[in-house]
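In the block that follows, a single chain appears as structure tokens, in the form predicted on its own.
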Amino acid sequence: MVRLFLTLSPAISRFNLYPGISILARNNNSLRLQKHHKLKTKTPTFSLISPSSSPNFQRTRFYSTETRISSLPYSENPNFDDNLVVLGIETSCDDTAAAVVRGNGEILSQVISSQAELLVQYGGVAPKQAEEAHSRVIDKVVQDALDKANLTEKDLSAVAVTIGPGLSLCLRVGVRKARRVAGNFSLPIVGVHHMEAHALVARLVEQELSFPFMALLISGGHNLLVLAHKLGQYTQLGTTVDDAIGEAFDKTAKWLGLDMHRSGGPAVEELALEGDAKSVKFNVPMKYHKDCNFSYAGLKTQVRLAIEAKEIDAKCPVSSATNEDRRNRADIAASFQRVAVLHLEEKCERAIDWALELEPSIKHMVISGGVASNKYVRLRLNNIVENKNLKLVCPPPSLCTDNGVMVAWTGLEHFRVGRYDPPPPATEPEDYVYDLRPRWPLGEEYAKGRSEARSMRTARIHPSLTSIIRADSLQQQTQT
């Protein structure tokens, strides 16, 4: 059941883009996790929010702290053959997504509403316009996900929703919807870390993927190398000091006059097939930094200067370019892609060595996030991983980009071990303060991985997911 979507594409509905696509759905008479029984327990409720020594951290009102639901037994094998059914909602950036996933890994439905037209219009994600677009379609997306799964809210065991990191305005739309569904139907709610969801969806794909494992998470807003010790506990080996690789792909595509309807990554990858990857001499970023951090701001500047030197007019689409102009654009695209990925290769190779020092039993490396859909990226990184005697695990492209399946699955993993909150009130005031975490680290920094080049603003950074869970575990131990 878990591997069903590997042979049958996940059920995806993109409004106005693929109206005729078929939907994978099944009739369901699932039990609801006996949740009423669980919610009556008088032991304290787990909350991802825990006391922090940080003076900049304030407790917000998203999670209840009145009762604790006892943790359920945890198994290293995530593929339980059970009747849990979770709705996942994702609105952290520019895609409005919802999905329904069964506890055994079966994807009952997946719906995504894209903001491609807005991306073209504004040349990227405009937070206010993205929020408005989310608000217009969120009800329909969630309802379609339920309809395509042949379920109603009463059939759900819980609701999972991304609470960070991401754009605050966009996150709010998803959280508000999730709380309304959970409140109206007395469902537990799970707050999900967006980057953890990108990593853990690989456990739905690959049954053999167990902790510990390595993960490279690459997207428009993130470059993250982490060592996953166990559920909710991660060591950050490297991150970006400025721009992420996806941002560099998007800007390169825009400057080359490529079609942005599919985002910049696929457009650059396609044009690069026509070019000479060694024709333009770009320097590999951070070549002499012996850490695992990334930087793409300088490479973006190199690309822009190369485009200016070739007098390429971004206002002239590549489809209208002369043969010579198109060849110049293709050479720049290919050369940029080669160096951008070479930067990933060098940092990943070092990170794997560090990870094996910490966890010698590692057997897998996960590559996920939107940029992981790039075939050239997968090919090059697979060579690195195989040389280290590891196995590469990549979710299918539909599960690499932002989606509701990864949120639902991550919610399931935490739900099983008791990391969820009781149903919120059926009605909440308009000025209710939601717990939104736009800048939320996944794990604690590895000492070797700290970068003096990174000037990280800490005023509004939440404690990492790992530190919150560890603090809660410590608190439980001291109470017993």
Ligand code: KG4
The other form holds:
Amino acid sequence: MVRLFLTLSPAISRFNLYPGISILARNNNSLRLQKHHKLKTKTPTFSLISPSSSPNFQRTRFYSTETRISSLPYSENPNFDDNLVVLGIETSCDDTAAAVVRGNGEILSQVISSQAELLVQYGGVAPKQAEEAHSRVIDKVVQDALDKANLTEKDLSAVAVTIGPGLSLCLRVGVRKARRVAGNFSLPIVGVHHMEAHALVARLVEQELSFPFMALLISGGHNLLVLAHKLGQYTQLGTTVDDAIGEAFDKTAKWLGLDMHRSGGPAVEELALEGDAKSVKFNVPMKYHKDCNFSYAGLKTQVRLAIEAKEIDAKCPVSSATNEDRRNRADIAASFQRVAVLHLEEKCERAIDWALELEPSIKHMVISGGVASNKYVRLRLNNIVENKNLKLVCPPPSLCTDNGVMVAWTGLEHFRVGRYDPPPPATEPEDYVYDLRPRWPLGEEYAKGRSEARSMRTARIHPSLTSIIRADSLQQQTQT
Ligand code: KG4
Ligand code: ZN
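Structure of the form predicted in complex with the ligand, given the form predicted on its own:
And the full complex, kicking off with our chain again.
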């Protein structure tokens, strides 16, 4: 039987067929597996530890952790090979992240360099500056991840890297690095979808989480409700028609004069604790749209108008505000958070009903992405999910915000089923054109969920991950 593999990375066009190469990659793997048997084995701990609760894990400008999440979810499944070890690299936005993860879910290392100063200086992510910052630290971040895992490149089974969606300039830095490592050490390479990685990392932390499941993915650039049928196959039930919730948190923080060093979300969440969440009347967006789509642009405007009405000066940091000014800011933060999350609640309720019609066996709902680290979000959505008799799976905050673990893990999931590219050449010209996918849908849009309010910008959108993978399996069937 001729085996054909889909390629997710730049060296090969998406639908090319490379049976010979796949065999080569397999042989490489078996060699690597033998090497892994010789690796010093680390004593696994069986409690689930959130890296954020570790004393080693501080969100300073440059931080790392060796804390292991040792849920070992797949150790009894022969398809999940404990000896696989994958390096994951993430540079799609403003965090430069790398991690090494073992096939059984053990996190051997996790390193992140964040661009806090730039975020404060520009009040958001400036692509060119972000690219330069990634380029400055990428080598060190990857080296630290390997060192903390006590491994060298030779011990790896594959390299996984985010190829989209995200900022092209930033994605390029990670992809270039990943291809250098893979090329120099003859390693297969797996191109990863950033939003799929946010969803699948939940399978690393929750052993019971199997397909099909639902996911709400909430970050700075995305607001997605998806139904995950199986690995690589997703139906998009809802998305945002304009801004994502994380963007609304970030702008609210900026306009309220909050400290943006940890991004806006955590600052709003903290100040909201002091405020009265019902004091400022904001309208819940898209209340009368009977779909699962989101909109946060209007809520942003409502917040801006409330801030203007209270004559809050963003240039005056909240730490220097008078008591009354501080209370006004806290009331706006709390009222904004309440309504922003109510919008999530309403759409999630409907999306769960739709998903159960399509896949009645669903047992879990995943909530992930940076905004899912918010305690209020978790609490409110847990109520919704439990009322629908589902179980909420929410990764620890350090795995909700952008990280290398989710990329390594998603790389592992695809690698196991044969979706990877062969090692790139050891040297590639500086001007090599990488296949980056800045706009890359995760799944096909559910017809019932199509919103008229949604602008249909189609320029330079890649086919969705789902349609690419479907096309690949069809080709495999016709060739066997
Ligand atoms: O997933 P992520 O790290 O990066 C993107 O893919 O965008 O998400 C970043 C977003 C930012 O908008 C940030 O403000 C938001 O997640 N965020 C939060 C919290 N922590 C991060 N939003 C609300 N509450 C939080 N605790
Ligand atoms: Zn993200």
